[in-house]
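Form predicted on its own, single chain, as structure tokens, below.
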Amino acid sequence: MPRNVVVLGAGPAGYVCAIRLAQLGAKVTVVEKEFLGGTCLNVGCIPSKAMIAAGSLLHRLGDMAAMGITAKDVRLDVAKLVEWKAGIVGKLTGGIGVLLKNHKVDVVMGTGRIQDKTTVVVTTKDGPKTLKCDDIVIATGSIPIEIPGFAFDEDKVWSSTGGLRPKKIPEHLVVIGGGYIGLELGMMFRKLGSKVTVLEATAGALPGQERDCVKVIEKSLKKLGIELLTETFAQGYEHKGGKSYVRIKTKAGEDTVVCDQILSTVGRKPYSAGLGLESVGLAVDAKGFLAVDKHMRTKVPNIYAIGDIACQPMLAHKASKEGLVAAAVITGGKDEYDARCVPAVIFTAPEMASVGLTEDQAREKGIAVKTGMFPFAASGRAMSLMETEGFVKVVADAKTDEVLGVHMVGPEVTELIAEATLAIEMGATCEDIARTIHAHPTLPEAFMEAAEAVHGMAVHIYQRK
């Protein structure tokens, strides 16, 4: 018999855990409490991607004068572009919908609860729904963090997903939150007109990353008009007069920020409530996170949890990966989650991305490195796209020269960083990237450059001895 399956959340974990396991012959029921494809499709990574890619097409089009183009009567129709991503938006959960139905998946929308180990009983608009299983993969992802004195009513204050749904683009955006979820949002907003101001509780933007790459970004903000306050805590806010006045608290003391429009992003935290867990002995850690082996399992043989509520980091992809693990296991397979880094990107200005370990974090393991770096300033295709910003920085063990990071901030980089992640992966070496052939003109090649200045013999930089 096939084992019969619920899965409790249509995300990026949740949906592809779905779908392998009815590939692999599992009876595989979907509760979905809002939208298939979950935050990243419909209101994360997709839309704000669309957004962002508009916002940089408006902004670029006062560099195209050194092309010897000229665009006259540029206008932004705000109702348009939402239209626009929401279409983007439709096709993409369109298609998990129709996916799921030809691998004969089935799909209740409401809300599950888990009244024990083989039960679980979902709340509909039709009433109550009892579904019998085998087997139970919690997938039901995070929410945005709320902070004192700013919750969400998406009119005033903006979680992530209000800020991807503007009737209009503010004339002045406060930020509260300068990791990559609160710059990416900001510096969008600056590129369609916004003025930007964003507060940072630690001493710089995106903390955690690569602090050379960071630089950069830093930069471009500066560059970009985009005010950032550092050590700086939103305190509250009143509004009156049509403006929201932000009060602040820095280390200079306190002060006040008049704005139209505030966006809180200060995190995401998993979402367990209402889940049930308590019936089957489970309860998640401080952070919210259930403890899981390398199989997906809970303490609960049975029960399995995937994506954001099973531990950092909270990326799709590795929620993804998560969900093939544990669709495998479920079905009898010997699968476990054994990667040996997950990438990160960030769709700033410049992009951002990384991979395995910093040149700290090698050294506080013990590890005698070696770096490597190569400016997109010597880029030829660099060059011709006028996005010169950033380097491409490899981190190698000193003995064995095994690649060991790679950090890359500069055009196209959250797509450069696949190839570094493979490296990573399969143990290559900075010679192993060195030797292989990247063709010319692209921007890999500054990968293939990276690699050979950790050897001092990088051809297209001059490197002291």
The other form holds:
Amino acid sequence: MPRNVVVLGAGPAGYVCAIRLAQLGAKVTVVEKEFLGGTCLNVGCIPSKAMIAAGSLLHRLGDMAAMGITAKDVRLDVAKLVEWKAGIVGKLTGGIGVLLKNHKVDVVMGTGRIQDKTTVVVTTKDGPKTLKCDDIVIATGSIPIEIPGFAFDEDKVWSSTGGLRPKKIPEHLVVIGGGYIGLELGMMFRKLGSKVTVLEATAGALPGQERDCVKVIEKSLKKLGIELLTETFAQGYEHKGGKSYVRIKTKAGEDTVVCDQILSTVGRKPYSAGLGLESVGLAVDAKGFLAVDKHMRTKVPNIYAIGDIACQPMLAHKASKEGLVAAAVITGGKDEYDARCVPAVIFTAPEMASVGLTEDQAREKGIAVKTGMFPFAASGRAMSLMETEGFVKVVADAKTDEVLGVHMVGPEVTELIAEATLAIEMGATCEDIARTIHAHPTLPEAFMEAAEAVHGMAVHIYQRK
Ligand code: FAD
Ligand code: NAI
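Could you drop in the structure for the form predicted in complex with flavin-adenine dinucleotide? We only have the form predicted on its own so far.
Full assembly next; the chain just shown is listed first.
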């Protein structure tokens, strides 16, 4: 008999798991309370990248004069931009519906609750529906964190969701949180015409990310005219006369920033409200995650958890990978979540991407490291794109020459990181990368040169012995 599986949540964890389960012969039902494609397709990765692309295009018009191109009468129609973005989301989410249908996955729209180890009750618009199954996969994702004094009303205070459907471009936007979303959307609004102030609690932007790369991003924030206030906490706000008065606390004392829009992006938390975990003896940890083993199994053997609900990093590609592992295990495979690394890509300007260990992390593990760096300023391709900021940095094991980590900031690095991820996953050495012919003139040549630089042998920069 094929396994009968209920998947709770149709984000990149849940829908990918469901399709793979169907491919492997299981009978699958996906329960989704809001939208196929989850946060990622509807209010996350895809719409943000669409809007960011539009912002970049508008901003780059300024660069064109140097190429001898003049664009006149350029205007932004915000309603049209939001409609275009919604069209992309519609096409993709519609595509997920078709894929699920073609794979004969049943979709039940409603909120699922676990009643016991083999029963899920779904509250649908037509009343409750009971689903019996052999296995349950929890893929309910995460929601934005709200801080005191800044309840999301999606009017004066936007969450990322409100920020992705603006009615107009704010004159002055205050962003609370200088992490992934704060910087991606903050830079986007700046490029679309807003004055932007970012309030960040820690000592620098993008805490936890590779600091050499972050330095380039912080310089770029300055160049774009974005004010980054570090070690700054937003305390609350008053709205009067069409303006929001945001009270802030910094090391220097208390102050007020006047703006006409607030965007609060201080992180996301796993979502398990009303899921009925207690009915099967499951509980989340202090941060809201559901503990799983390397097979994505919770401590109840036929209940699995994948994606943002399971653990950090809260990234779509990690969520999907976990979905594939769970599907294989449920259908009898011995798969494990054994990825050596998870790439991180940040769509700032310039873009930033990292995979594997940073220099500091490698040293903390007691590994003797060697590094190599290649600046995009020395890349012919980067010059022809007029995007020469940034570099590729390779961290390697000094004894074995193995690539341990690659950190990039610059043009298209969110694409370039794929080669570095494969290199680490396959245990490649810097010599392997250096000996591989990279097409010219392309940006990936910068990775090859950075790998050469580990040995002091980069050709297109001078490395003093
Ligand atoms: P989700 O995508 O959140 O999906 C969970 C689904 O479960 C939702 O559809 C929800 O409605 C449903 N659900 C919840 N509870 C129930 C229930 N009881 N019954 C039925 N259904 C339920 N990640 C990247 O890797 N790259 C990016 O560029 C990127 N950009 C982002 C930009 C923004 C603005 C945001 C907010 C996030 C971004 N992320 C990005 C993060 C990414 O969206 C998440 O890591 C990813 O969506 C997690 O997938 P998931 O399937 O675990 O959860
Ligand atoms: P984040 O964790 O990336 O950043 C939150 C920031 O807010 C941190 O810098 C933190 O120090 C700061 N902060 C926390 N409390 C604060 C306070 N009270 N005042 C001021 N600053 C405060 O979280 P974010 O940006 O909300 O994104 C959530 C998650 O979504 C990310 O961690 C990532 O996993 C995912 N994401 C991924 C993207 C990508 O892959 N390109 C893009 C967007 C989101």
